[in-house]
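Take a look at this single chain, the form predicted on its own, given in structure tokens.
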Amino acid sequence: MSKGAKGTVMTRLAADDIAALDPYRFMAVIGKRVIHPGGRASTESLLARAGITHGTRVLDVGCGVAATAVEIARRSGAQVTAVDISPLMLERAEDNVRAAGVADCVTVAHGDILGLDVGDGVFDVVIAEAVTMFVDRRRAAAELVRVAKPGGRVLATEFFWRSRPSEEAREIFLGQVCPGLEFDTVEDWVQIYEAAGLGAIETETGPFEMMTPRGFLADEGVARSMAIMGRVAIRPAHVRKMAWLMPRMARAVPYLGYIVVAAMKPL
């Protein structure tokens, strides 16, 4: 067990459960806030196009560490419900919900973006970054949907090639570095999210950045960086963990972006 903060206990993995972490419950181990495709820039449009007010009822889907939940509170003070799959990334948005003030605004829970435990309808706005591409993207995109009101925004960031990648880098990233992970062009994306019902599709894509050195210090900040930089040095599991995926990663990044896509559930 280590402390988190205000004296939270959260649980301290054995190192080989650190070695069979994915890219992006490591991310969350060792204390990174911003585990998206495209970083705080990507957050950045999609929040831009959501139109989130005092009053929105947003539900962020496959949360994370809650980095996009606590921001949208702390702006807004909008009601955010932030759901996970993952037991380990849920015990780290509780942590950050707590000591980002905003526990009244941001409401954690369990949830799967397969089948979500919601009614129909629900929501104002409904967000997605970085989940769908892990699972059936069709199945999960008309959950998305599913569980918007019409008329209601439904915004996600998801990977893309932005070049064909060579054979090696493909086997690397989709083998090895995140295994299961399935994606391919923004053709694709906008035709999965127009098949779920969604109108008005707007589009916006980038650069992967979020695990290279000058993404790493854009989205977290410098005093941040080097906090997590000691975080991993301190355990020889960590740095083992960091040195088998920064190699593998840096094959895939000249290949890899990422893209917004915006759009509105029909009245």
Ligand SMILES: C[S@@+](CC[C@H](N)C(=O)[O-])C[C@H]1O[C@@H](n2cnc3c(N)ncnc32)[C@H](O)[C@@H]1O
Given for the second form:
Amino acid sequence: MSKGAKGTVMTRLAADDIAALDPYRFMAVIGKRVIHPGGRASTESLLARAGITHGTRVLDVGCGVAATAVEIARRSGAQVTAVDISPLMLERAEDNVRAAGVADCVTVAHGDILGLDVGDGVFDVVIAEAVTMFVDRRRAAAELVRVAKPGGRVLATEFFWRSRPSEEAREIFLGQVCPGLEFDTVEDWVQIYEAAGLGAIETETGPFEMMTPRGFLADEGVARSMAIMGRVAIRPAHVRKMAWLMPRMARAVPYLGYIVVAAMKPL
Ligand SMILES: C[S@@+](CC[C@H](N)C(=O)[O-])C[C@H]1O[C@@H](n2cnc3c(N)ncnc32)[C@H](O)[C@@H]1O
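Structure of the form predicted in complex with the ligand (previous: the form predicted on its own):
Below, the chain from earlier opens the complete complex, with every other chain and molecule after it.
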């Protein structure tokens, strides 16, 4: 067991389980909060287009450890439903929400982007940061649109290749680091969200910086970055996982970027 953000007891994984984690759940285990390719910069870009105010009903799908849900609640006091498919993420999301003192605004629940347990047209704003690309992209996009109100906004962050990757970089990233992940170009993403029924699509792109030293510090701040490094250093299983992950990421990073897609469900 280990202590969460407010001293709550968190599940402690065995060394073999840590070795088998995907990079995103590993980031959550070591205490990283921002777990998507564009970091806080892409979240800012997304929120600037979301138009969230106190009365907005927000759904954050694939919320991870609820960093964005907490940020929305802090800024606007809006009601946010934050769902994820992973019990590990949900445990950490609940802990972060409690620690941030926003449990009156943020509800954390299990949810699958391919079949959300939500009626049609319920939410004013639907967000999915770095989720659609892990599953059937067209089905996931359609589900995000289904649960948005007519006139509501759907916003997503995705990976894309900023430049054509070398065969080696593509194999390392999609074959080893994130098996099953699927993404292509900006035009592909626009086409997928258009086909799902969205209009007024805007996009913004930028470099992948989540795992660069600059991006890490910008996302987590100095104190949390130090705490994360400390959590890595004290467990050999964490050190081994980092030693496996970082050189592979470094091969792919020059080719990777993020795209924010912001769009409206027609009235
Ligand atoms: C790259 S992380 C992004 C987490 C969070 N959105 C963020 O930006 O920090 C991807 C998240 O999607 C979740 N996920 C993967 N497949 C999912 C699915 N079918 N339904 C809901 N969430 C899913 C993972 O558990 C993980 O938390």
